[in-house]
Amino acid sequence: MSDRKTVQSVAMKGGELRVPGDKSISHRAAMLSALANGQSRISGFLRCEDCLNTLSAVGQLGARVEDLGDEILVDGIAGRFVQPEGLLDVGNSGTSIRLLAGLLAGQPFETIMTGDASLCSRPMERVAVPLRLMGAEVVPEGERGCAPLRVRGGELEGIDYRLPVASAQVKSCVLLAGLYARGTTRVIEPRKTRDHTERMLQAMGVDLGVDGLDVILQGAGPDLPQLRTGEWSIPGDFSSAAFWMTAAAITGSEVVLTHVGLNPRRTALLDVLRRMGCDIEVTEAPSTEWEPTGTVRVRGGQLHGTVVAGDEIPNLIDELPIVAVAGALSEGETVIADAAELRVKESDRISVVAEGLRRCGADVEERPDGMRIVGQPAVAGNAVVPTFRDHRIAMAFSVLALKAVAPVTIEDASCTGTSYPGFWVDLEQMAPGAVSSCAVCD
């Protein structure tokens, strides 16, 4: 049976929705809880393929993980992992392999991490370079500096490291290695990126400060890092909520997203949609000590094009495929620039999005670091869109199909389980009748 879903234009019902837990935070909660002294509780954990692979990995490294359904208990190993038997397979998760590389750099053994074909096509030298400078032996064993990634830990020294690209994953990798390093580890960002790692480390008692674009951490040196246990209530994933915000924006309907994460380094899409003419109301919940949350109400209308570039890019890197969809259904021109990082995600998202838009009848020009899109009231559709098993491509083009003249068929539709296991159910709730059987599949 072919793994396809066909989506057609229907009246968007809209309404209220709570999206699954934040993927980035779920990864970090599992890893840092595994490192802590004692038992941590995680509620709202995202039970998607990527995050479950992280849970499995920390279990192989010695943490005790107990899934109680409504929450997950993790008994930490007080700073020292045990050597796993065999390879650590993290599936499709770039977050897992890059952040775990930092933690494994401080362990007195060798580990080899691998994943699926998509993960093994993504660059690993960007984390290998700073970890080598700190004293670990890190070797990407795949072609062109890709996974599998072999990490032999060592005695680490703190470094000052200026990130060559704005990357929260590389920043987090260096900071996590810095927990085990002698002295100070300083990461200098070219632009501000997601700061979930910094917030969570501070909540766990780590000596970490932020000075502009500098993140400074004091390492434990020859002693093991001592992290307090946590009770992590994971907010809804803003990147998952982004699909419904944009669906409301392009269809002129109204959607309310509850208990969604509102970290200011994740919410640049709100500014983009407002510039395009969308009515957005944000109500922030009483603050927590580590991550802001709240409710986002989006009312759609006539959108117009915009430019998305520069400092805005790191804070909506995962939302750029759905920004492209909004641009294709807006008046005028939308330009996405300074986003070459999209080429080394789960797929080459610049190429894949541009090709998908062309297939659906949109006017798009692919560029090295982004694309130029000339919008229109609706796209033709009547297309099969290849996703290359990239979850965000599948969801973005499902939203596009809501404003297509003819249905759009999404290939490899089950890949949405990488980050949003209930996506197709929620799509049917928000737009009843949109998802139909694919004749090819039956």
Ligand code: S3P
Second form
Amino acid sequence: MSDRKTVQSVAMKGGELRVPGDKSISHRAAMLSALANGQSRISGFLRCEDCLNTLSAVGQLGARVEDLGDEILVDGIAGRFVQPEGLLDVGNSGTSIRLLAGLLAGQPFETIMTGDASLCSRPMERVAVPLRLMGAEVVPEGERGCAPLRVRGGELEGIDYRLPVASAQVKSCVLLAGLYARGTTRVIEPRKTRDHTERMLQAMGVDLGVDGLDVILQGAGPDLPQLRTGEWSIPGDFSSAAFWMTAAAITGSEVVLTHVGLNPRRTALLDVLRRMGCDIEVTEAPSTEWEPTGTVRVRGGQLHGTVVAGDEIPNLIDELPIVAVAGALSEGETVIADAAELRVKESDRISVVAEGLRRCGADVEERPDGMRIVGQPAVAGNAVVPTFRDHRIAMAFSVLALKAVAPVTIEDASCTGTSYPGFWVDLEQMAPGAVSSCAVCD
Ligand code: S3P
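In place of the form predicted alone, the structure of the form predicted in complex with the named molecule is requested.
All chains and molecules follow, beginning with the one already shown.
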């Protein structure tokens, strides 16, 4: 059965859309609710493959999970998980394995986590190193420091840890282990990254402060962490909305994304698209939620190239494939720099994006930490794009196809379900007639 879809340029209809829930927040809502003292309720949980893997992992670790459809109820275990039977398989999800490693470092038993071929080729020493310093035994059992990841928890001591790379996953891992540690855990970031973990822990009553680039947390030590339960209403995922914002940008149409997360550590794409020439209006919802949300209206136009680098990178790390697409369809040059982390995402997103762009007829030069693209009004298309089953590659090139002279075929089209179930249906709504039917659809 073919798992390809062909996307062709049509008149983009645009309009209003509410994208599914935020992936990063859904992972954390499942894990932290599982840890809390009592029952938490989660609405808007993203039922993508990655987050469902986290939910099933916390179930295997002893939390009771009840899916009511519009809400998920999680009965937390008050700080002490139970040893799972067998391996925890988290599929494609880097967030699951790295954040759970932090929690498991504080448990008095051994767990082995694994995942698919992509996950088992991604670096795990970056979490193993600080967890060992805190007192856990953490062994990446794959080749070159990769998963499967064996974690034997122990009595942990707080540490001061300067992150060698800007990574919210590593920061969160250390903070979650810090909940179990004696004394203070301080994480020093080289650049600010998404702070969903910090916001949720504060909402659950954890003593956590932020001082510039330092995040400081007081651990429970021999007493187990006592987290208040939560009522989590999860906003739409800015990283999913980003595909429609960019589709409007390159086609000169208009989209309105409602109830989307507007955490400032996630929204740097808005600044980039504005610099490129888009007209963007943001209306923040008056809310008391722990995360800002609102509506984003994007009107596209004639785009011009820009430079994306430095502190901006962590705040649009997952949007860089779609930024590259925007660059390929802008006047002049777009440069992405300081983004070597892209090479260790679900695929090597620098080489995979550069290869896809080349196949579609764009002018791109791959660099160690990014790429340089010389844009044009439309790309030739008439290409098959390999995705390496990376969801964001599949979605980025589907958007590119809206401005290709001839159709573009996306391989492994079903991999969009990793983060965005319903992507193909939404593409058909935004751009009717753009997608050719195929055997594997969601
Ligand atoms: C995530 C952080 C980012 C991001 C990933 C989700 C998270 O990874 O790319 O998709 O939920 O914390 P890094 O923090 O490793 O850059």
